[in-house]
Amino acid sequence: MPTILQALVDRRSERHFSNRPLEPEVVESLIEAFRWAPSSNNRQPWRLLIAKDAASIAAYDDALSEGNRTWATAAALKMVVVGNPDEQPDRNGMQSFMLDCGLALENLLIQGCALGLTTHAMIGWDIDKVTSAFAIPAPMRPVALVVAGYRGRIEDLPPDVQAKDLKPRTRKPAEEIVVWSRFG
């Protein structure tokens, strides 16, 4: 039986970061992985905003939820996935641009894993703060925040966050999530 890519099995949403900065070529490889994602009709309705200067990094950290702020502020690289719904129109009442942005984000996460990085996408953040702080123009919308960096020490995290990173990674069995032909 064919095996799946090891990076898919190994990928975790860990929360421990070292203070080592990422080399420019590592950042570029994450950008390239993001850029080469599939999208419907190849419209690529995504942007990747990278907080680079002190003011944008501070604004990024300020927009995080309290729980994410306990660990994500230590990441070397802070990014906002931004989607443009005008570049990928809704279909059948579904926001198609969101799927495309998710595919690009997953490419970035898998590339980070393959490079030995800690990468973590977040939904715990304030959309109004992110939109305002980064001057995201309408109709574009922030879709996800993601951090990346070299792995740090789990012991440096608060105990409740340590427990999350030490928890075994599990997945539901295929029999529980795959439906053949139809439900019922």
Ligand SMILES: Cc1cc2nc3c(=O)[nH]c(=O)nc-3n(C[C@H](O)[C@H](O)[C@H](O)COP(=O)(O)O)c2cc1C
Given for the second form:
Amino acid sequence: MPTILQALVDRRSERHFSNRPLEPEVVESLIEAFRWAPSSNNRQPWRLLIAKDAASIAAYDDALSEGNRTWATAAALKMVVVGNPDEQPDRNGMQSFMLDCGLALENLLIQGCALGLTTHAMIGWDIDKVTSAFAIPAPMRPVALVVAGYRGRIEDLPPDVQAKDLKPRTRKPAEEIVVWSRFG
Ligand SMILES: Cc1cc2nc3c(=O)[nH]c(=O)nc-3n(C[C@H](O)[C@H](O)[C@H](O)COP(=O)(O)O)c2cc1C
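Moving from the form predicted alone to the form predicted in complex with the named molecule:
Shown next: the complete complex, the earlier chain at its head.
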């Protein structure tokens, strides 16, 4: 049975990076993984902003929460997932552009891990700083930050960050999250 289950199980959000730059074809493959995500009505209400010049990389680092700044600044590739609500109408009272953006983000994370990279999504950042530093036009909004890079050495991280990376990965058991037929 062909399956990508093992790749999904092996994906993990680590925090260590080497200073080796990513080859252009590696960056292209991350972009391709992002681009081929499914979306409602194939609206693709997303943009992938990549911090390229020194000023945008510095602004990226500055917008991170203090906790994320301790490790994410070392990543070779710094990206912002930007969503456009106008390109995907809300459904059932839900901002469904966020769902589409999340699927594209996960595609990128999985491809990164399959390539042996450290890839890590972040919610810890300042929305005003990100919006203004990257001139994100309304009604678009940043949805997630995500970094990628070749793996480094866990021993080089500060002890508190090492502890986070060494924490065993856990998930709720299937019996807790799968509902057969109906709730109750
Ligand atoms: C949308 C999103 C935002 C996240 N934000 C952060 C963050 O700001 N800082 C951080 O260290 N990890 C962040 N994470 C990583 C999660 O903590 C991680 O996915 C979770 O603990 C499960 O671990 P795993 O990805 O290794 O399976 C984020 C993950 C997602 C999907």
